[in-house]
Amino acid sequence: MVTSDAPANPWLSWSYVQDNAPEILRYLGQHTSLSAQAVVIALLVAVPLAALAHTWPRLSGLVLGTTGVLYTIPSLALFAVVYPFLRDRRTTVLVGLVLYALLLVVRNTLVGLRGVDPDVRDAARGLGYGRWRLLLTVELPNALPSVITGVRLASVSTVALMTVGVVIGYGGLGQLMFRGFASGYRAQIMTATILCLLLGLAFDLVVSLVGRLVTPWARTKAAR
């Protein structure tokens, strides 16, 4: 039987954020600078891996094959499996994210330097420009478009799988969803939800704009 005087369980409460602020802010900052790092980082290492790829073939079904494998494992089992050899829960949450967020960055990145104009190639080639240049300075730009749309989908997938941290004690403001799960919570569980949306959005404005900043042609394009 309910009663009218149970306690009130709410799904929004701004008393809740403020009594909680310093605790809020603190999880959100772990949350943002470890799916920052993890997005640079694998964009450090996925972008020279599509250009091998790119540049030799025959590692293309290797390389997107691996990165394939990668990204279905399930992260539970993946964060598992890393802590052992790790023993850090920070740098193992940190690893499953670069791993997760590959794929998706070297599937781009080598689509945009197939669909490079091949007139601009035999250009390039018609001005003597070896294999490294040509790569460098004529494909590797032409394909930052679709390079771009690579990280702005890994950085919103980060963000959404740094939750899941939280089964090795290390999951941003997943910490404060599972506190909500475990308490029955609404309030905890809902806030931690909106500001992983509004940072997700906010990763993906990032990097969009930054996009925008570095490939002034593709806007140029696109008003004609």
Contents of the next structure:
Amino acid sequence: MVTSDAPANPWLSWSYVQDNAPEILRYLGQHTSLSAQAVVIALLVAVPLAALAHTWPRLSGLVLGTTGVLYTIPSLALFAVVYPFLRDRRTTVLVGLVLYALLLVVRNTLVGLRGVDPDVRDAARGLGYGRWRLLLTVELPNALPSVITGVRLASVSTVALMTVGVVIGYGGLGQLMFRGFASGYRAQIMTATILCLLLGLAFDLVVSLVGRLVTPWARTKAAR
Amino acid sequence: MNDLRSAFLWLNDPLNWTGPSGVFSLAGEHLAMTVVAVLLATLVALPLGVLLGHGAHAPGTTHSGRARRSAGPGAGATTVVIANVSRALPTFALLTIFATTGLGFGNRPTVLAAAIFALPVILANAYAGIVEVDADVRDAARGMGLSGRRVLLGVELPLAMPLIATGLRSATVQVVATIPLAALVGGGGLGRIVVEGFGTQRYGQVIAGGFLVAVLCLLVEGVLAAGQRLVTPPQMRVTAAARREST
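Alternative state: the form predicted together with the partner chain, after the form predicted alone:
Below is the whole assembly, all chains and molecules, this chain first.
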């Protein structure tokens, strides 16, 4: 297939990056903003959901079951079913990403809430804390490290998942990968892939830094 | 709503179900690709995970999910790194990379990519399963004079089975969910219906395809869950909560 006078088709090409910087940056921006939005929305929905499920244990099976089933449904199928109704590429991908991130955050939040030391809970109850005050001022702060772990997982997989949005034409860096595939241009695929990995790493780093800031007490414990 | 109706019409048309590119044959292809991918991943990941776990002998290793991330140095750390990197690497990226190399278009790159993504799931669960075997049980077996090999085969492996089975199950469901992406790089499977529908802007067909893919996934998940329950002795059944934490 490759003839001797075929143009070079390297996997890495700096000149490709330089020549197409505006386009690459546009897709990178799209990828970053949508992934970040999805993670933030998922966090805002998942924590109250997990708190509810924790407070009323009967709900927890329902909540975990529903989010689990949603997680089983392939992203391609989800985008396919949602898009015709919303008819908006951005919103469709956002909805999909939020649904997938939900399970990870809900599950970790619940694990964290359940893992709170019973003695601590008893002490707070003994001090006369009501159910909600206990949840907000004792249990949730104690569960924070676990919540943060969930958000880290969710942010990394959200960045990776967004590339599937290419099926409805809104996949951020996935768009570049697809075009590279369609034209057989390797540098385009590889650049997008590396940027995707770096973006996932950056998200992970940002979330864990924020996590450190909001759990100052955890730093005094020996690092595991 | 019009799209819903045309989705229903599409599903109701027997011509869409039979024939070489009908639902049945696409679903068959989907499942065949799944089997190959899971087999490939299992062949590599299962022995590796079991041996790493056997070699670790980590005393007092913690439980499931969190353990894998905060596990000690060596083997544990390796599985953690593999699991994390694979989470960050988009399947789609691997798919396009494989499809652009000599592997050609279609099913082969997809099966390979799916296998690579199933690997860490199986590996991590096999590793965790072996490592989490009660140290006392292991010591007792040793004290009875069993060799390392016999401890592994006769004690550790059977005790690790529930977690290993969970890993295989999660991996299989994940692969069934990954295979639809094949259609984006010219491959087969149920994803074809969706991608074709998008290409021709027949959103009824898109919904129908998405629905079928989702149903297949839930079906596979259900069958595997039931099968796993059947073959696991009651005393060894992992509770639903523990399973969720470990996947």
